[in-house]
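In the form predicted alone, a lone chain appears below as structure tokens.
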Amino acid sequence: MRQTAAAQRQSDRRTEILDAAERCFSRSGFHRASMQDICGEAGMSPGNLYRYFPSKEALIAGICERNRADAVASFALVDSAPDFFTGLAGLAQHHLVDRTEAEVGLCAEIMAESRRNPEVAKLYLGIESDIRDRIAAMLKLAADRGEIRNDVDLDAAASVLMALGDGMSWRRSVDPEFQPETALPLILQMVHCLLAKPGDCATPVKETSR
């Protein structure tokens, strides 16, 4: 019990250092904010950080690790939804409408790092590259249903799933007067001509409850 109850602490402080960081990393960018100000904001001391995290790369691939387990968790909305469409609506809303400014802005740092970075890009790339295949997966799930068309390349459909997601996001992060509420409908059902069946392009795509 004892070593349940410090691993449970150790875990926690752990999601403090991220959440600061992600703060930090957000507000100036990996390259100005300082493992320092990462202490302050955390309300730790160097000593005591250095022990979870020994540099800004592990911290940035903290980040990207929990993404990729929020980005995996989010995929059963997909699953527990009562169709195709209706699954990919909901998992829109999380990523591209429900996440804060200031988790949209580290994504876009975190891309534009890894043009930079070797070490962060083999993080992106790799996070990227399992995301796709889940994509892609779960269309090849919805067409072996029938729910969606069975003639699309799934793994083409995936990347240009992707692309549109990276588009949204960045243009959120660039532009304060975009509206991804007001854009999504519209990408929905661009998404939704590209992948009904013949004949289903006209139905309106549902939307997603908040």
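For comparison with the form predicted alone, kindly provide the form predicted in complex with the DNA.
Here you get just the chain by itself.
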């Protein structure tokens, strides 16, 4: 129990450091944020920080892990939704509108980094794979329940949904004028068109300008 208290303190310290690193990374990117910056943000000397994380890579990996946990957890929203389209809307709202600028930025950073850092790529593809499975399961369940049409390739649909999510997310982090809350209804309607049973599609839309 003495040991668990110490371990707890260690773990807390690690979380603090990850928080600081997350702020730095989402502000300046993985490469432009120096360890000195992170030490400053964490109120800690480099030597001490290295007692908790063996390298900068390890910090990046730690942050990816946390991100994965968050992403998977957000699917709890879906499980409690009354039907597929409500669940999807909730997920989209959470993922694309509610998240802070910093969270979106960090996610963009991870995606970009995964293009060249094999370690990050492995972690990121793991997250991706988890999310794809969850989406596929959602679609499968909805199809079984008869909430969506059954002549759509569910795998391809999952890919499309992920691409939609990525696109909105990137637009947010790259274009300061982009308003996710304006675009989201159109997106949802499009998806509804794609997946809903025939006959319930041609709902007129009128949105305010972005």
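Predicted, not measured: the structure shown is a model, and the values here were computed from it. Positions refer to the first chain, counted from 1. We call the rigid core whatever largest set of C-alpha positions still superposes within 1.5 Å between the two forms.
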**Item:** Core-aligned C-alpha movement of residue 13 between these two forms reaching 2 Å
**Value:** yes
